[in-house]
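First, one chain by itself in structure tokens, the form predicted alone.
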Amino acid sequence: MSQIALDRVPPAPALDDGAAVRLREVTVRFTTERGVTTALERVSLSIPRGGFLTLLGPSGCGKSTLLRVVSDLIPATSGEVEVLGTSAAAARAARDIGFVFQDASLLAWRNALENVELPLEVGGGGKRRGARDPRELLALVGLSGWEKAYPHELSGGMRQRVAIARALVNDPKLLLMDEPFGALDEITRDRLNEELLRVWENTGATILFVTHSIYEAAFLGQQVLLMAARPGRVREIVPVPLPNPRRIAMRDTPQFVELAAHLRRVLETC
């Protein structure tokens, strides 16, 4: 990537107390029948509050593992994990973390509105201060008029919109997304990329987004975290010099093409 493009962008933020997510020397190991596998090795990074970080790398490089450590779904073997100024466990208990998986995982017997309302009905979610109105969230993701539709009546892209609205219903400060658009067709995926940026700007949440798409990573992220595999580790953190708001047409600009080419070259060495 040319020095000119990078000079227009401030460097990646250093570790600081204002970070939404901070990892220091985080290692994750699993014991399997074949022995001990290192999924992440000495990963250190800092994500500013309100930032949007995309994670890109080959299969098996630990992208999903990193999200699960941040969300307190699996423990780190060693190192420090800080989320929103506290532990990952405390942030999860406070419902400050929302998670969107590749599969929308909607309940077939509940309509769109009822699926969004689900987190408010379990574990005291309805008592959370600042919880957002489910109908407003469906409108935010472009599903006004579809509140009573059941999952089988919705397209794949629409189901993912419901899943995003559900993840936002407790007004989380941190949204983790694990390849949420990976199974969608290209046109729908592009449309949802633009919608997601609009949601991000509207909510002010910090987003960590896992993808295998170079173009998606470059278009969405304020920074792209490139990971190397075996074991999973940080290869490079690349700032994205694209203005906001962003539109898919930006992908045809020389600046975007140059950025995507740089990401591809780095990936080829991972």
The other form holds:
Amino acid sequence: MSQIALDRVPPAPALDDGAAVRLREVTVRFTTERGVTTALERVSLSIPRGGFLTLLGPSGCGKSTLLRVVSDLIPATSGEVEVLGTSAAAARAARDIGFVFQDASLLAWRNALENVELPLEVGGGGKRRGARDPRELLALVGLSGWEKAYPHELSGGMRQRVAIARALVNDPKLLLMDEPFGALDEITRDRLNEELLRVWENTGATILFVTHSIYEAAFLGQQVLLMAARPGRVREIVPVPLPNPRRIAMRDTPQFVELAAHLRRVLETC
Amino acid sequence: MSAPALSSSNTSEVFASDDSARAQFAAAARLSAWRRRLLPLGAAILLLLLWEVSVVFFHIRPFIAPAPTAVAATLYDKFGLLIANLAPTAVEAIAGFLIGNSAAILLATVFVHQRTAEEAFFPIAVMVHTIPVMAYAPILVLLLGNGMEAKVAIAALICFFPTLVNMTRGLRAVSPQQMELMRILSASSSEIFFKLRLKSSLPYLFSALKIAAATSVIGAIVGEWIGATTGIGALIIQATYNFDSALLYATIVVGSLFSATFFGVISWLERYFLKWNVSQTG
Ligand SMILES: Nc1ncnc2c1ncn2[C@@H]1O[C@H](COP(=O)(O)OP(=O)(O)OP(=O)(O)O)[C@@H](O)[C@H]1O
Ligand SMILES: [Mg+2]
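Starting from the form predicted alone shown above, please give the structure in the form predicted in complex with the partner chain.
Now the complete complex, all chains and molecules, led by this one.
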């Protein structure tokens, strides 16, 4: 954990040296007609401010559930959830959390710019100080000139960029991403991975990123959290020994290959 | 364009052939567009001709079936009468359309916010819907009298149900992720309704409105059959009793043209409001 703090000086105030996200023994159970599912079983973890944690695990191990608990979409059945030094609900209400879904979830009747502006129009989001300029954000994700385009006129990768810009418009301190690039081809995904790292360095936000791809997890994360299924639990937290800033070419280094092999071996036993 | 890099004669040739290919393509597209328009028109003219010839050839008496030329002549001669009778029907249909659809949209809004209301009232709506219009039309005429009110009510009722069903479905047709997005943004329920549900229901609403445009005219005409002195429905009954088949056909032509125009206006509004909807534009 300490090497992450060395890699990136966190912009958090000195007073609050706490983690961006801290879970203690968090358990989430769903009760359905088929019985009780334990989606998360006593999960504990902590992400330093400005950190980048990738979540890797088999389908159904509770990755999305974990993001939902952190963003206050569902309550934890038991355990403690602390987000940015306060409760998940307070962090959400303060607009400190940005969320990017697997399908971009853009509103089809709004063009790219209007989609990015949505958070400023609802929930009193426009009155908050520190909102970022939607046009600048579109430029940041490489979409200047596409402001007026409707979602159906954009490619999958471009839609995902719009979704990222939308998640950034309230300048969140924590960005949660649930398989945002899962539906994209590999070349687009590589490009967006590099861009996401640039955005991360640019904004100083803490990122929690769910993926099914071992390479994506290892390339993006400062740490990789491996989860096991049934019940969903933390299997291992693996620090990524790659230097920053990351380059796609680093994936050919022996270090990276070894890391990926290790992740795969652990995943096979999950 | 990266053309400046290759400024040999070669490129101009490439562009020339490209231009001619594009011209060829455009010509082919124009031809097929004309074909699409002209073929049905030609077929219609052929059928009318066949009809005219049969009436003359088989000596069909005018009160059984008029020749198309006789219908055209009536359309021209009695234009004033036809329009005078179209006016009340149009007013009834449009008023019924507005009232029926507004009520359906409001009730759908209540249903989406109040499951209990839906569970209580939806079965009743289904039951009312299964009563044929010919059965409830006389009841409404008895209740509301011989004036326009009864016809408006019939037209409204006939529009109501399809719109209620479609609008309820449309307001619910938001993805779970879009709802989660709104929750993360702390959106209020009115923001969720106006910025998310209402917008995503529009394609559903418009497909119901297009049906309603046609059925509201049917409702008004059925109402006029039961008791009215003016209107397309009344004129149909009169022409039938007088064995004035040319007037009967001319009345039907006028009624159909009105229906088609009403439908066209709604389709145009749909295209205007749903530019973002891929299934409409693409
Ligand atoms: N709302 C819910 N109601 C009932 N069960 C749920 C609910 N959400 C998730 N679950 C269950 O909890 C478990 C974890 O689900 P979750 O969606 O978090 O998995 P995941 O790791 O994100 O999977 P994937 O990689 O396929 O997205 C699954 O067994 C799922 O069936
Ligand atoms: Mg998931």
